[in-house]
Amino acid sequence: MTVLKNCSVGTFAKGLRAVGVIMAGGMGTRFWPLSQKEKPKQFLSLAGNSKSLIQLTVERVQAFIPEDGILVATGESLVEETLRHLPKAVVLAEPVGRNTAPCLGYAAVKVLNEVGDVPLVCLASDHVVDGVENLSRIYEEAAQIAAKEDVIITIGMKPVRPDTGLGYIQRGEQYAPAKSFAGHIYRVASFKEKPAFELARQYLASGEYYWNGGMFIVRPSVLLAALGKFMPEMAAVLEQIREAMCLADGSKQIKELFSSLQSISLDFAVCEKADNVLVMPGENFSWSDIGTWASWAEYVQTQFPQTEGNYGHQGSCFVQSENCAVLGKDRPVALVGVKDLVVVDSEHGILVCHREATQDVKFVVEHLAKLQRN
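Could we see that chain alone as a structure, in the form predicted on its own?
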């Protein structure tokens, strides 16, 4: 049993030039039946290899940040599972989920206390990337800029379709102080919420918009200053948390303080209001947030194409079936005369779902929870 000291476990490496902050508190309810409360999506192997999504996320910054330079912010109940996947990481336990602004503020005060004002490379734990080397170079370049400039940098993914399930970032003018770097860097003109299809099509055609992948590179002092400006009550509580971290046993106080914070994303809390937010285009790699079984199916069918647009584990059988994806392990799964299905066979249950309805898998979790309560 891992013993938490002041809501964290692990020790940072010495001499870090940047810290990777991995946000891993999600429960992955859209990935039932594989995703379970004790082992949600970020700990699953969904990218066509044996590594979990959180391990692949850490690998993307390994060129300049060692594993003991990684801070994983996750729920208290997931600390043990996190350490099984990343035994050298520092794990910061959130007593309750409070979205990305409190999560990253919590991480910022931790790093400021124990490492110093070095750039944070803040990433979601459950995305997949093809062309990792190109994205890794962007991360490192962004960290170099953030080390010198009082800016918040986000990575914008080049859209390849008019997607209505993702947020968008509109680029503005080029950021002059960063012209010495190889890539183009722009001020953010605006953040756009998930658009209707026609508007998403216009975004794609304009060439001025990027998908918002929720990645941020920023120094702790800059992030906390922005929270102080736009979310002063949250900033005041985070300062109290920072002080409690220095106590011999401030765990109870930290839990109470963190639980009092408003649940809000960093986009809403800061990025949509601040004038020092930059976007670096990510155009030399492919990215997916793997947000549903449908996006998982699209990813594996693109990366590992099989006949008739199908994808399946060894032992899967497709007869007169098209555009289907099957995930299982030990036993054969056969699809006959169907199309556009996702089938997941696991020890926790079997899912058969039309690709256009995978967003609704979360309701299965809610239904099963009600059955268990009754």
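Worth saying up front: this structure is predicted, and the values here are computed from it rather than measured. Numbering follows the first chain given and starts at 1. So that the term is clear: the rigid core is the largest set of C-alpha atoms that superpose within 1.5 Å between two forms. Compared with the form predicted in complex with a further copy of the same chain:
- After superposition on the rigid core, the Cα atom of V364 is displaced by 2 Å or more between the two forms.
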Given for the second form:
2 protein chains.
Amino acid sequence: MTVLKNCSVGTFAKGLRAVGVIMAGGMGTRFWPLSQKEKPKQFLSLAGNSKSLIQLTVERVQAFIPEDGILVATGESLVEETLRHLPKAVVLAEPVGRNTAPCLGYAAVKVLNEVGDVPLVCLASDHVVDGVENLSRIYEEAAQIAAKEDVIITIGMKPVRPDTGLGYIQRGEQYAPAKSFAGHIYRVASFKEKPAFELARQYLASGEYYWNGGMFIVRPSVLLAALGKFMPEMAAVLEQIREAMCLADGSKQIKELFSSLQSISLDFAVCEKADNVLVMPGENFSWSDIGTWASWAEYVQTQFPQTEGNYGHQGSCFVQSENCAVLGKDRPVALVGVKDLVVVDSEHGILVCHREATQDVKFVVEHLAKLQRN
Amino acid sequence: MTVLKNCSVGTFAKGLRAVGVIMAGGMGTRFWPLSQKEKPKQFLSLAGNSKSLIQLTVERVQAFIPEDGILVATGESLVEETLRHLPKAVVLAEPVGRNTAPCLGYAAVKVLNEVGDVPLVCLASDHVVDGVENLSRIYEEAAQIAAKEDVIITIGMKPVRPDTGLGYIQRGEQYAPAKSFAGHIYRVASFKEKPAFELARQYLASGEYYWNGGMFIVRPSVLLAALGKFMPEMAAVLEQIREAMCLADGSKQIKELFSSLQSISLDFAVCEKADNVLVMPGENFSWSDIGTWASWAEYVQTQFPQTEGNYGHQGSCFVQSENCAVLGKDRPVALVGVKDLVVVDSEHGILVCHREATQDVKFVVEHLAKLQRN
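Alt. form predicted in complex with a further copy of the same chain, vs. the form predicted on its own above:
Below is the whole assembly, all chains and molecules, this chain first.
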């Protein structure tokens, strides 16, 4: 096992003007049979190439942040796997999962200690983007603004359907940054939880709402100040963690302190209350959080259209079949006379799932766990 | 490679009163991904247990014929695999496939040479039966009659549905065997090719028709006499083969002779014309030729009913799924939100097929062959 110096591995490059913070604590099993406890979604190659989602996430900021300018916050049990995917990154271990507010607060004090008060570009580790260069430019512009102004910038994805599986950001009045800026940027009027369909339809129609992709661009000092204002207890503990980080043997203490933090999202803890939160519209790229096998299928079918709406790896074979997506490796997978299926072949098992039932894959995981116990 | 003494391997037991003749020349690929050129259907375990279909076929006659009283006629390339399944059987190699008339004629001269004029119980190698003991008793009774009388006895399976995938046997007047016999036995009025649905329905309704399972019980001398009458050229060549079988170096000659024979079924060559063909009704057992993955699914679901009409091996898992059959080994196979599928997991590939499309599996084999060539 890698030795964790103060709960982290690796050191930051010198002279960084921004630090990427990748939130990679996810432990989901929605992607059985590919995802496993020791290899959750962010480490899978779900974007139609050989790279893992976390590697592709890092590539989105590499135009202006090198790999050793990346801090990956993840669970202790995932540190090894993270280093396999990002050998040069700095890996910060969370002793327990505590949602995004503690995770980003922890990252903020780490960066403040070791790099300085440079903008953090905070991203989920398991989303996909098509049109990366456009999103990268937005990140860079946001980082330039956040470097000079005490604001928390979110990126709002222009919605293309009334999705009920995502949170939304409502924009308010336009905001004029000090730095001359060609694009549009707005104050955030409100954050909305996953809406019912009718409401989602209204959000889409109004043109005032964006999908919340959980991206934040903010300086550590600004984030910690906001936490100090709205989550004083958390801010106090984070300050203690910051001090413990300077001790050679602080790691045990950090674990205890971090574990004591309240599990809460940054949206809920800070962004919904703070008045310095901005939203920068993300356009000219397509984004997906790939929440289920169904959204994976939709993504690959759109990115790599094949005949009859099917998508499959080399060696897959479709006979009288439509609108199916197959993910496998070497063995042939043949679909005959079927429709609307997602089929996944892996060493751990085979999934044959109707596209509208992919949320039930969790029952498979439960069932197999029960079988193993008996 | 096993050395073939006069195109055969093994020796018959002494004092046999009947010889089982298993026709195992099939080379089908309808059972991809399980069936392969070197391992066609008769060697697969499709009856819901670990035994291959050919092993189960032999078990049906073992009440009165030992394993070394069995002659398996198969292709040269399948001799090794046959011996793996039936180490004690006598294996007769067909240099080329020539349908059932040459196959059984070849077997007849072999038995006449090495055992004597005892009844042959001729069976296909790749069918399944539930209620084996009842069918075994019928074979034994038929063999007792065929031992004394110059008749060709077929077994007619009582039809349970208007199947258009099978040939039918129409019964004629009742026949009174010399040997006192409790059951019924009839002269054959006619053999019918696979009928259209409406005709099949009439056959079923009339009660006069039976499914033709390709089973014959007949003494070698009687079979060869019938061939002499209706296929004189074939009979003459078989006589030459019989002589060559007595030569230590006859194997090359036998190959040439056998290859020269006309490819034709025994039904067509002899049974439809001869007046000494009888049909013994087979009842109190269920029989299937398992012609496709669909009929395999129907068979296992009937034999091993599980909830929601699903059938699966240990480790298969059904969530919101109905009327599906899964054949696999160790890896979990999970079906979620699907209906009416046959799913097969093997080292050679994975098949996901709608039950009504299983006849299209041949296109998968063609497609993969094309992929390999390129």
